[in-house]
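In structure tokens, one chain follows: the form predicted on its own.
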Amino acid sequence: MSTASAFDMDDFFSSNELENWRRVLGPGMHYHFGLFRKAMPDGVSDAEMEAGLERAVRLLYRHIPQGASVFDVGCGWGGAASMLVQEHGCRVHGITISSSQAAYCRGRGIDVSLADAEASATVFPEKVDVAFLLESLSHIRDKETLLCRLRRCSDTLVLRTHCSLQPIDDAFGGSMSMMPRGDLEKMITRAGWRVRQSVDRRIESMPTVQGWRERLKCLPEECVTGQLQVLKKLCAEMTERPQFWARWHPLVEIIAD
């Protein structure tokens, strides 16, 4: 992932404790929205998050050849990149900025890459089945430019992206910008893909926030630091207002080939 030059990244991303990272993200380590059968007003237990998070990458299944040569842009803590090689049988490489994130998934066994995917064009693969994008986009600044790149070396694109419905530079302390979903699939066609699908997930997703939220609440308040806070900011922030969250900030999922 990456961004401007005067917002760290991998500091962003790094500095809170792997421990506290993983009581917040459970067991898997997804760092995504998860995608729920239906609303969760009494709380979600651990189990029941796991297993949406879980869903929201095995719902991507459908667009990924089985075996297929995946490249993870942003592949965050593995969790996703996991899934894939173990149950989808698909070949994985993974980049991140983050400097923790990277030496975790090597830990997982993960074939990964430290580098940020706007500057390191030599990172790239000559040639993939698919792009594969789950939630990172929204941290690029130079979305096209990343895109074009993808397409020469990708057959299909598998992206579920946060979109907003007015731009904003400065989401999420800084690390993200959101377009509005029409401007994202004009880019995308731009960038010589064609649009085969495009959904809006946000209200299933909706769960994970609860999820998150209680877990950020058995976090010591000295640790609830740096992105974690930031975290804890949006969950409340989605929260207090989840009708008027969802419709302005919808998570799109697009495939394109």
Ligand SMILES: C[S@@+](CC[C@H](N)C(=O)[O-])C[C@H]1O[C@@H](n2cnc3c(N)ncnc32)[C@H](O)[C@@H]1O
Contents of the next structure:
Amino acid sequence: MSTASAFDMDDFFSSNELENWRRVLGPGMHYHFGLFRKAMPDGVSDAEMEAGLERAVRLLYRHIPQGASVFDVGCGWGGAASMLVQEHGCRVHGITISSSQAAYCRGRGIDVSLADAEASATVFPEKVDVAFLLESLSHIRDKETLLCRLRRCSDTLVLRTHCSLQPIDDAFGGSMSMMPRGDLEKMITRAGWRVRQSVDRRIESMPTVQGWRERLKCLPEECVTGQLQVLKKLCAEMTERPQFWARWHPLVEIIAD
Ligand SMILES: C[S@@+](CC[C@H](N)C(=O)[O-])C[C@H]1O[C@@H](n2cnc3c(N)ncnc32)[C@H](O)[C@@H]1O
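Please supply the coordinates for the form predicted in complex with this ligand, as a counterpart to the form predicted on its own shown previously.
Let us now look at the entire complex, which starts with that chain.
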């Protein structure tokens, strides 16, 4: 099994200019799908986009005790981590494979390790209340080993991840490996967790694509390279065949203990 580092995940997540990420992701720097109460065929304003992104995090609070210790695996630019700290009183330790993201998170006061979660068992906490993975598990190659490690150090698993009914070549620029939802649930169970809840959030997440598309269109073309280009391609595919996407690629939220 190849590890994430063989793909050069750091380069993939770090190479675009920070300012361009800010323009696409918005002020909170959330790099995950938002969750919206309704379809938004006429476009998504910046305020609606931020509200959808924040709602996607707040909907998870009910599974995380207030003030809990949280291990945020694949914490990105710290969008969810900083909400968990500021709004929910959590103590969060994040881990990301991206040097740019780690530096950015430190700058916003988040306790973070720069490490490959598949390689560095030493950065795992001894004990936390919650292991939190917001759209990061799909980037992990050896998911079962990670899930077993998390079982040993955390009481609750809170994750949202992209699944796929069939394997996709070169998924998200080769950075992702997705599996069917049922197989993921079985894998989580094999790793020693009891799945308490499993929900598909794909339909609610779809307006995010419009928001990202509109923002990517506003960037000068020469800035839409690397991962931003991959994101642009994904947005185009999802916009072209929304029903196919929603059916074949669930966005699965799983709570386990
Ligand atoms: C789509 S982003 C999600 C970021 C963040 N959870 C959010 O919702 O804003 C995926 C994250 O997973 C991280 N990641 C991918 N593979 C990783 C690995 N092997 N070890 C640690 N982090 C990893 C990336 O650096 C990135 O931060």
